[in-house]
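The chain below stands alone and is given in structure tokens; this is the form predicted on its own.
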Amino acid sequence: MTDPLQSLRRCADTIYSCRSCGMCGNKMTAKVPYVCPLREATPGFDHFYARGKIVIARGLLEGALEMTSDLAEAAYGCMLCGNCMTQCGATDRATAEPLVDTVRIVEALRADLLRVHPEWVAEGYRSLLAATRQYDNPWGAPRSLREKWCKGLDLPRAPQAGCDVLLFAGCTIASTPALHERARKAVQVLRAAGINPAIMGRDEPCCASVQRRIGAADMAGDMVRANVEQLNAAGCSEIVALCAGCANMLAGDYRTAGLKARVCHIVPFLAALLEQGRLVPRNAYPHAVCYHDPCHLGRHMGIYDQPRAVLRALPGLSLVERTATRQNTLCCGAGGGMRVFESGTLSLDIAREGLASARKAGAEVMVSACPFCEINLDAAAQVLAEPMQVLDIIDLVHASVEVRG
């Protein structure tokens, strides 16, 4: 028989070293006003954050605790934005890592859920996993449609043609019609760089970060292995993924699963290409801009400087931070699948706050680096009673930048 805590057990040494001080809610201090957006959201009770949910983990593993509905709902009740780890006392002396790995327990006890109980998850998680098995992205948008953002670009298809830089659009974008400009905007910017990127159109795969997010580890795992090996087919020596999600997962699970080609968001890459002078910023953009860093991106893969470093190279550009800012950053509220947890309205909720820190730190705009963030901030921001322009960094780029098409 199945072990129906198989995923919980094998994280049980990351779950027994919490010491339930509850640092993970209640630390405040200049720079973090607060550490969990949900428990700020929320009645605040122990469930809605790290700790509630490392105990009820180890009361699953000691038997004192059966899985139920309302510990499903507990469980999808998170952001995995990572902030928790961060301001955890915990660490590792050798490796200044975070011995508690709040991420990587929620994700195993949401594994074992859909695996032993799917009717307790939520209808809009397995909509998504659904949609993923008829049309290979979670959106549910047919391939004819994840190529169009492309129309007219002329781009050399991968695995067709030899290439260097592979641009890797992901799901969101390619799925999403409102994004589409997103992405052109990014390949104009590139050729005015002198990089004229590949795609690979309706063949680009789901990098399956959703999946894994959400608790469907076993499917995420295999979409890897298949993934993997075509884009190790593609022969580019170079991924520029537009999405943190995507960017954090081709550069974790992908590199762990044998991916050859170096992973770059598009973030980092634009910055060296400024630093290069290969991209000569021209137009000015006078307003002030406050840079939400998205989890993917910061917390996940350290990535903070090189984006405020793009920013500061557009002429004039004002560059504001909120007090909780880089590693301190507050979620924008819809990472680990919170726009579907009941029905985004606390998604919402948290999106509203953030943009409120940056207005109070004097913003006139806020730019993000990831379509999740741009999305539920910009779905926020449609709601505030003045509301603010939410765009993302690439839009200032090629704003700045003289492109081609």
Given for the second form:
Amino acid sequence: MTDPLQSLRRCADTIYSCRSCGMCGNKMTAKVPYVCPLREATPGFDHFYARGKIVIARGLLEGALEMTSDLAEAAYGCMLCGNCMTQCGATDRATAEPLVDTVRIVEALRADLLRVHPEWVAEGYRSLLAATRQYDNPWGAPRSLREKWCKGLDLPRAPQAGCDVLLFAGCTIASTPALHERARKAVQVLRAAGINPAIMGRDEPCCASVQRRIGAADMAGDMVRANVEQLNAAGCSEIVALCAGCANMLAGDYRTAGLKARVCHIVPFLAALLEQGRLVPRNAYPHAVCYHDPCHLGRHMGIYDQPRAVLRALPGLSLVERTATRQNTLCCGAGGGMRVFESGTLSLDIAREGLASARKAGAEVMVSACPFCEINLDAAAQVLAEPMQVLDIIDLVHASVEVRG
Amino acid sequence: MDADFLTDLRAIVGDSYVVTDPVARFAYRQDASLFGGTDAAVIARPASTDEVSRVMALAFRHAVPVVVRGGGSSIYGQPPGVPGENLLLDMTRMNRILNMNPQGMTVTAEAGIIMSRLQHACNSAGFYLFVPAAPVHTVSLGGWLSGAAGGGGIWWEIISITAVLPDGTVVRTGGGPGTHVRQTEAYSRIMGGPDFTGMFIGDGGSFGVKTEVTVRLLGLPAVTRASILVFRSLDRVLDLMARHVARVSPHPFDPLLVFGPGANELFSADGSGADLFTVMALMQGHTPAETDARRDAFEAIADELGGGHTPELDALAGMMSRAPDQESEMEMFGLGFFNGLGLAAWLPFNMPRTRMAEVYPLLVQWREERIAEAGRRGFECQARFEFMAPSDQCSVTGEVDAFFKDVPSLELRAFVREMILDYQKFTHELGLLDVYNQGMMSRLNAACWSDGYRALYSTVKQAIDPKRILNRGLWLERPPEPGV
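Provide the structure of the form predicted in complex with the partner chain, given the form predicted on its own shown above.
And the full complex, kicking off with our chain again.
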């Protein structure tokens, strides 16, 4: 008989490293106004933040707590942003890695719940998985639409000799018409630097990040194994991902599974091109801009400096920082599938807080580097009394450098 | 649980601030201790003194046992109440600063506020609270006063407490509005009547639910100087401590921290220092000249007693020193540091300073014997950490902790739990007490009470809480089986 807690049991080491001190819910410093945005946006009971979730996980493992439908709120009420891990401060003395891996624990909690009692998991999450099975795309866009964003760009299809750089658009950008222009701008900027990237077009696979985050660990594992083979066969030496979630997944799980190509998110890639002088920003952007560190890119991949270097390279732009920035950044509210949780109302509440703190810091424009952040922040910005523009770094670079159509 | 009770409870605090589902309730079955949290039937997060008052009146009418929880940072567990029947009040929603009074140099805050949030607000206004031993990012103001104020440094700074008695009556202590109907400002703790503020400090929350607290502020010292020296003998360290407290009060501006051999081993890059004591003195002042002079005076005594300097420690002292308008980024000994050392057997002590030379070696010896026993059972002790500090002129607070390599083993947790319990029994036999009036510790302390003290407590408790609904299981009741 299959162990109903097999995923949690694999995390026992990190679950038992938690001392239940509560720092993950209560810490406050001059640079950390609070740790868990979800705790702030909800009634704030312990199961809404890391300590409570880990106590629950231990209770399940020790047989002191049974799985019930109420578990779904504790399991899915989390953005997997990892701020609790950062603020916890308990690290392995030899490796300096966090001892309490809340992201791993919550993903395992979700995985066991989804496997044993899928009926208790909200329909919205199950729809994402059904769409993945049907279309290899959690957003349910058929393959024929996957390359619509690059129509007319005449991009080479990998594998093709001489194409070293593979541009990986990701499902979210490919399936969201409002983001197509963003991807086209990225291509134009790369071409301005003399790089003509290849794409996989309709054959580009889903990276499985969404599936892993919402608990479909087995499905995600199968997808990764199959995709690694496909990506290795594409023959490119570097994969440049437009989506922070894809970049994190490709650089993590895929690397472990044998992916040969280097993985880079588009923003650090652009930072390198600027540094090498292959891109020269010319047009001024005279606005105060706040950069929102996407969790995938920041806390999970450690990329903080390059996005700021890109923004500082743009003439006229003044970069402002919120109180909680870089590794202390508070999630935009869209992480970990939160836009499905409670119909996304909490996601928007959290995003509004993020925008308010940016405005307080003097920002006119909020900029990020992740489609999930942008969609959520933009949705929140539309309903502010004083709307705020939400853009991607690519938009600003594109506007500043000389590009051809 | 009675349906009418729940309906009325929801009407008072709001439907979304009451939970009864088993998963949400289970999250409160654990705190920072190995002794467990609270097995509650319902959990509520009240938002104001008025709500707490109405909730307590309701619980009193229905005779529902109530357990109060702040940050959940106790290392000895929580009051058991009546497992499975408790109403647990999670006080952390009450986290507002109610009045910052820079002219009067007081701050009034709701009792559920986490200490670091309160400290930050005070710092922003140019003041600070001296809470050297508090886990500031996890403990609430109310929890700290109830459970640990005896050794925590701020007990004397507390001017006034607003508390809700078990029947819902709201009382306010201290010289000011509590004792003078024509006074609006809390300004002195002891004017106008008995020190009932003190009655609520260290009570383990058994006399009332603290909801608001007024604290006297200290001017934020703009200048910090640190002096760090090593000694080879405990006797010399204790001599230094005696001369330091005879000269200046260690509280609040001249704290002295002594680290033992285990701590030294952790601090050093190569594991050396296991035969040393390190003394760290902090001089906090308002001008460089004043603070430098205090540092020089301290170092003269330390030199006379044979204290040694090392380049590494001098560099560390330099990093910890802060000039006006400079912010020292160094946060030493955060909880994260200890959490990373392994599963902690917290072994704290509080004793008359004059007994340190006699008792301290006994505590270390006891610990070493138990660590050897752990080794025989296959549990690896991977760190030791000793520190001591004069909490005032008369007493010394400290710890001789051991940290075990954590494995997902209930046996290890049971061993460490027993170790903590046995250590406290041992220290009580030596005549010591711990500063914490929480969970199982309160019952150990109560077992040592004199008849008169016991009678006094029982009389007060009976008068205030005749139905014994509030924080049942503290002090005099028989201890339950430990832990989740």
